[in-house]
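Take a look at this single chain in C-alpha cells; it is the form predicted alone.
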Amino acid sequence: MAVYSLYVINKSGGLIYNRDFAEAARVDTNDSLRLASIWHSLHAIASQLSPVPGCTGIELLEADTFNLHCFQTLTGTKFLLVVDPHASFIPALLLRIYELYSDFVMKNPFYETEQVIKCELFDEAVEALVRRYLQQAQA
C-alpha cells in the first residue's frame, strides 16, 4: 500500500499545500495547480447534478493505478488524498489531516486563512503520520 500525494485546496479552488510521498507521484507545479482548479470544479458540478439532496460532491475517484479521496470541511477547504488503489483506512486518515491543519495551521497567528501553507510543523506532523499509517498496513 502507499500514499502517494496529498493536496489542499481553498473554497476558491486555489491550491494551497501540496505534497508528495513517493517519488513516482511527483508531478510539475503546473499540473498540480492544474489539478486543484479541476478537481474544485467537477467537486462543484457534481454536487449540483447530483439527484440526492444534500450531496456535497465528489467523495472518491476510483482508477485503475491509483484513488483520489477528497474530504471536504464545512469551510469549503478540500483535502485530496492519492493512494493505492488497495489502501484502507483513508477516511480516517484524511479526517486526522485535518485535524492536523486545525491545529498547525489555522491556529498559527501568522497565517493568513486561504493563504499558501507555509508551516514546517505541519510538514513534519503529516510526514510522521503517514509514516505511522504506512507501518501498520504493513503489520
Second form
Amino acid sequence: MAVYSLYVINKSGGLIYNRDFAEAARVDTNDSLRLASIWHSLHAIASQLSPVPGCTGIELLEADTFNLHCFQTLTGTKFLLVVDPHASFIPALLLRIYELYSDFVMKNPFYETEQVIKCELFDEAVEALVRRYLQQAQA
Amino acid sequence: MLRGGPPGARNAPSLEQINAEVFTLTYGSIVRQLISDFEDIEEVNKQLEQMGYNMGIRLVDEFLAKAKITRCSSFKDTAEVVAKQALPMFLNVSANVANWSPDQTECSLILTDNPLADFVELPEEHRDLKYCNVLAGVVRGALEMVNMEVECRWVGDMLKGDDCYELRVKLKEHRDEKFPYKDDD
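So that was the form predicted alone. Now I'd like the form predicted together with its partner chain, please.
The next block holds the full complex; its first chain is the one shown before.
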C-alpha cells in the first residue's frame, strides 16, 4: 500500500504542482511536465470520444504496478494521484486534497492563479494528509 | 463564515467562523478607504466589483470542494445553488431567487438581511455608492470559473430605502462545459 505521487494540472494543461511521496516514484521534471500535458489532452479526447453522453473524462488508469486516479474539478483543475494498485478510498483522498488546495492555495493572496504552486503550508498539509491516510490504511 | 444571526440553509458545511462584526467593520473601512483614495463614487463601485471578482474566482473552488455538490444542469439550478448554498456558506444568509425573465436567462437574488451593511447609513453625498458591490463581483467571478459569463447589478438596496437587497443576475454566455476544446469550425 503506497501513495506515490500527486500532480495538479491547471485548466490549460500545465503542470502546476508535483510531489512525490516515495523515493521509487521520482520522475524526471521533463517527464512529469509531459505526463501532465499528455494526460490533459487524453482526458479531453476521451470525453469527446465516449459513446456515453455526459462523460467527464478518464477517472482511473489501471496498470500492473500502479493506478492513476484523476479528479477534475468543475473549474477545470485536475488532481492526479499515482498509487499502489491495492490502495483504496483514493477518490475521497483526492477530494480532501481539493479542499486543502482551496484553503492553502486559492486563499493565499500571493498565489497567482493558474501559476505554479509554491505554498509551504499546502505542502505540509498534503504531506500530513497522506501520512494520516497511510496510517489509517495500515491499521 | 459568519457567526451570529439566524442559521443558514441546512446543508451549509461548517467552516471556520469569524465574528460578524469584525467582518462588517473591516468591509466598512475598506469602502471608506476606497472612497478617500478614489474620490469618485463610480470608480469606487468599479473597484469594489473588481475586488469581488478577484475573490470570486478563488472562492468558487472552496465552495465546490466543501459543499460537495454536483454539476448544475441549468442556469436555474445554478441560481438556486448560489442563493441557497453558497451565500449561506460564506455569509450565513440565504437569498431567494425570483423575478425570472421569460427566457430564463435573468433572475434576481433577493436578500433581506445583509451582514455587509449591518451598521451602515448611507450619507446623502454618497447616494450613488453601491455599498455591497463586492458581492456582485464575487458572483460574477465565481460563475465565470464554471463557464458562465454573467452580469450582476444591484437593483434594490435597503440602504437606499428599498424593501430588500436585489441583485440582478443576467446570463450572457454559457460556454461549453467541455473544457476547453472547440472543434475547429
